[in-house]
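Below sits a lone chain in structure tokens, taken as the form predicted alone.
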Amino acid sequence: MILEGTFADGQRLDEVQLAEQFNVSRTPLREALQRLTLSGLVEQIPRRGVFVRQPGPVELVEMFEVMAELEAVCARLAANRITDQALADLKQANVNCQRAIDAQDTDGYYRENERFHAIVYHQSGNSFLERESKRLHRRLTPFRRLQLRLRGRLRQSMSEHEAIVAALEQGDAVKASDEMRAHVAVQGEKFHLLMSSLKSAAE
């Protein structure tokens, strides 16, 4: 509802309305409130309560670019360092992707692509690094699955995923980096879909 513009920039989610809305009490509510904040798409303020907080399209593009430069980084370190398991893992999720796509099952793709980005920032053996892009990821991960949604966006996705495992195979670490950050990076179509989709932050 907030990335669909029900929820103006800046207006306050009342909880009690919300919870007699969805029909649930106020515990579980909170809880989806907590993951909002740590999305970044709310924001809990003391003694005031949780305020919509849209990124502005600026704010966006260069959380998306920094997000592309860490996996870019993950993805040339893991060609080094990838396992043969590692390898047979993202082939799978990719497996599971093609299915999702022959689903239509957007959500299902997006679950099995998350465990596919999962899986390459953890064979890049720096923790660190690892734990800074799960934490962007997060950020980022209601506009990741939003831009999804547009049409063709799916398969693209798809041969993408398969160009990225063949870099990490060939042990190419130049075309892996460079396959993983035109994957992440948000560009013409996907950040066109972004923005109309984030109305009251356009404008």
The other form holds:
2 protein chains.
Amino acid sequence: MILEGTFADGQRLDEVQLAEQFNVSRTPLREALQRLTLSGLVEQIPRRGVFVRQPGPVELVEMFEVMAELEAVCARLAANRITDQALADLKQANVNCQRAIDAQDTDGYYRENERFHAIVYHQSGNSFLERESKRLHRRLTPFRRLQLRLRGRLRQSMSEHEAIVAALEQGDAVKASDEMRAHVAVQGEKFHLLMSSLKSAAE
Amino acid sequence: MILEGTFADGQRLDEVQLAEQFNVSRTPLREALQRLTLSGLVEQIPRRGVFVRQPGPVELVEMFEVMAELEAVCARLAANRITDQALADLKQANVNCQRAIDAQDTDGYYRENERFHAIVYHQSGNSFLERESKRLHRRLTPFRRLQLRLRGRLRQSMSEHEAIVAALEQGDAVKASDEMRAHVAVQGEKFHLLMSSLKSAAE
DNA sequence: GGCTTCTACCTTGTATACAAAATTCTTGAC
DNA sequence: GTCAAGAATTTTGTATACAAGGTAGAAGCC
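Would you mind giving the form predicted together with another copy of the chain, to go alongside the form predicted alone above?
Following is the full complex, with the preceding chain placed first.
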């Protein structure tokens, strides 16, 4: 999406300007903006226009807290419902992650990491929960990615993945849930990195 | 909303027909339909139109499962963050609930019940979680209401409320969470009632 | 008689034109 | 010189007209 960095927080999005930029009329552009509004990326104030709404530090921490809880629920449910095939897929994703780390392939790591989490969502056996988790995951993507830049984070993240798989394999719902929550939660060093990244984005 | 009972599942919503029904042109009506699409009440298939999408039994159970987990998280967080004032408000809501039961005032009960849950959402201290919880709560409202028709359910629901307040007052996060999950979850008799209500709605 | 294909009509999607509201600039008064 | 009020311009919201795609019905072929 174009909202990653090209637009500052609070900026008004001019309909006519964007319309001619994309070579469409205002009608379909307004519909697109409405979709963005519902996804939370922009705010629409009646008779005033739509404004880009980058989440502040407080809202961001809140969203990560909810994400951690959602994924913890996914893991807890998955511990009882996961298939052997999915367990094998998770292990494969972890192997691919390790390869990406060794090759210093950050993009590759991120792609396999995403796959790992998507599998857990799906194995919750609750497609509504899966959809909601994916939605929030997607929303947090740009911020989550920043965390991978933290020195040594990739290796730590990997071992957390392995602990989660182990708990799922044992069918230990509580452990899987706790490991996943800790894995996703923003705390310690991750918190400081998130805050500093917000400052640099505000310039 | 008009979608409660007036439109059958799978029905196509004719834009021109609805437009003249509301005395507006197609443009604002399409924008309204898009908002409905994002809220999940209708499904939009490109070049085909929008169709009302009543959740089937599976999706409904899934949504209630997520609702129970969300509220459980709210309760867990609230156990550590709740204010004395909010505790007093919860007790007051319970008193009002009891009064409504004695007066056989179902609407009154439902209103105070809603208040009770809204307070817990807010006391989670996470406004994003609060918003998401309210969103799903709202989506489930018509189905939730049916459960209150279950004989003796009001009284049982009341005692569950009181157990939740007690756990919150003691700051027992685990207990508050478990009590809340059980309170919201669809299980036992509630499940059968939900299924039978779906059948009657399908006629 | 049934299946396929072509055509006509219907519906969604997009553009443009117009109306209403809000903001900004200018003008006038204190 | 500053503040307020009004007018002009900009901008959102709505209506209507047009284009493109899809569905259904009719006609022709197997």
